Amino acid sequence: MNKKIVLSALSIVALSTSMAFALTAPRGGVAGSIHDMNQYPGATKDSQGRVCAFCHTPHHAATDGNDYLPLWSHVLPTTSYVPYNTATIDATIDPSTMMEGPSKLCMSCHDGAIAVDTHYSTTDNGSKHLSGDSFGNAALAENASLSNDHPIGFVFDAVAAGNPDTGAPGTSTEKGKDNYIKTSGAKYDGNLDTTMTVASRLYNGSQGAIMTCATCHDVHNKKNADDPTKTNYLLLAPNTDSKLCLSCHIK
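Can I see the structure of just this one chain, in the form predicted on its own?
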């Protein structure tokens, strides 16, 4: 995903406080969605009723060299996160580059340390954090650990070796390759956009095209494919029949 056109970072887990939020219509846009901070009781509202202002600003945006900050106005995390690690994973994850691209923007709310209802007009007045308040418990556990979450920050095609079209296992004998992960030409099972590939949702970081939160989630609620009768997790493929998992994994 090109740094200049990559969709703003994805987030993540439904923050529902009621069934109305949990069943927010997929692809209905960000206004009124689970990422509309003005919808939550007790949150610091934007004085002009803006939705985008909690993350973006048209002027005087945060800048940091060539980093991915799409007119960003929210406080950024400074935490060093612990990556997923297990004997069964073939991917190499460098903690120093793992949060490149959209993922760190997601963590600016979802690590639980920064109030989600804070932006340039409400600095220091935001009161809601994702752990233990009216937004639910959609934040990281203690110690800023991503060790029990789906791995991000790895070069996708450095690992993937399966067939992106038929879902047939690959035949690679190369160390570190997983024949049961489709290559990035794979498409999202159940998404209305039949042209969207995993490759289009990767971020071109310093190590290559890496998986981020945005590879699975659509923060703006425009491209997602959640079942409209179930919780909207802003997923790019439905949870039903594990279509999201099977968009990449050959099982």
Second form
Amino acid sequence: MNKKIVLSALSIVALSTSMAFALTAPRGGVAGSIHDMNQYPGATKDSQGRVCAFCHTPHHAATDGNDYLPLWSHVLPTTSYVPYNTATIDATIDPSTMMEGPSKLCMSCHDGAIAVDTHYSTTDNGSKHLSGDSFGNAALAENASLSNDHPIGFVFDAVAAGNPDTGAPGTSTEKGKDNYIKTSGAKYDGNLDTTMTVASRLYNGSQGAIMTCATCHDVHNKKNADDPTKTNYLLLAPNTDSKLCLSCHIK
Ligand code: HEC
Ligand code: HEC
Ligand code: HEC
Ligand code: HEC
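Alternate state requested, the form predicted in complex with heme C (HEC) (shown: the form predicted on its own):
Below is the entire complex, every chain and molecule, led by the chain shown above.
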């Protein structure tokens, strides 16, 4: 085999790999995306090929007091995560309410402990798959800690109150107040939906409207704005030029 043939054989391998990931184009929806658990080679697929079933079920859904469990079909984390903390943070984060809303749901797979395929196998018998999985490393919280991750679980406008939602920083002279964060009226820079505000992506928790994982990510790969030439991180504004960060931070 000469060098040229070896190279083209390699490019076929490279092509088929990139084709698998081409399916994860931004805004294409959840089917075929990184959150379609049936596409992982070697992992247990849903017996009926359902996509939503790894997270939702039409019947026998999880219930847990008043917390947000949208027909949830997955084992939930019970961990009390250590929140982000610094001397300069203004946000108040109570570990007991930090995970309210979507964040808790995300951590039912991204905690690195609960198996990704731990969902109702079929709704009629209510049993759950409890097998191990091979979905890659989805873990985010090493040692039950979210202390090295962007803060979540705080009342957004308690931090940003009085600031503008666009343009120049606020002018408050209150001690310690961060004038360089926009209020929740801010829009996501570069999102096709020009009406979507940060407020619409906050969760109305017991403390008020809190920031969650879903304030930056769209789990269903439908409302996100990732640059199609870069990795699709399901972001509500592109990573390019840090448009996501600049949607909220005036920097
Ligand atoms: C990987 C997990 C996952 C999969 C797969 C998934 N969802 Fe969701 N879904 C969530 C989470 C988490 C929420 C909570 C709200 C949020 O984070 O945006 C949610 C919320 C919802 C909601 C209520 C709130 C809203 O945003 O509209 C509906 C309806 C919904 N999902 C439908 C679906 C359907 C239909 C499918 C399959 C085509 C699906 N989901 C697949 C995780 C998932
Ligand atoms: C049913 C399990 C499950 C749930 C629930 C879930 N995810 Fe995932 N997620 C995965 C898996 C599996 C991957 C792929 C991990 C890997 O292979 O590295 C993934 C990947 C991701 C990625 C990386 C995308 C990329 O291209 O690298 C992001 C971002 C993400 N999830 C965010 C979320 C958020 C935010 C939520 C909640 C709103 C959530 N996920 C809920 C299973 C889940
Ligand atoms: C302030 C916005 C923001 C919040 C809040 C946020 N993320 Fe992310 N996340 C990002 C960005 C941006 C990336 C892309 C990677 C990068 O730029 O370093 C990312 C990447 C990821 C990835 C894939 C890469 C990795 O490091 O594993 C996962 C999984 C993920 N996020 C899950 C979550 C979950 C779960 C939560 C809630 C506990 C969350 N994110 C909260 C902005 C955020
Ligand atoms: C949806 C709005 C939003 C987005 C998007 C966002 N942030 Fe934040 N960020 C906040 C808020 C609100 C705080 C809390 C600030 C405080 O309490 O001082 C914060 C806190 C922080 C802090 C900690 C500040 C401290 O005093 O310790 C850093 C650093 C930070 N963000 C960087 C980023 C980066 C980098 C990105 C993009 C990857 C990003 N943020 C995206 C709203 C956002």
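What you are looking at is a predicted structure, and each value in this text was computed from that prediction instead of being measured. Numbering follows the first chain given and starts at 1. Take the two forms, superpose them, and find the largest set of C-alpha atoms that agree within 1.5 Å; that set is the rigid core.
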message: Using the rigid core as the reference frame, would you say Asp149 shifts its C-alpha by 2 Å or more between the two forms?
response: no
- prompt: Quick one: core overlaid, is Pro95 moving 2 Å or more at the Cα between the two forms?
  reply: no
field: For Lys177, CA displacement between the two forms after the core is overlaid, in Å
entry: 3.1
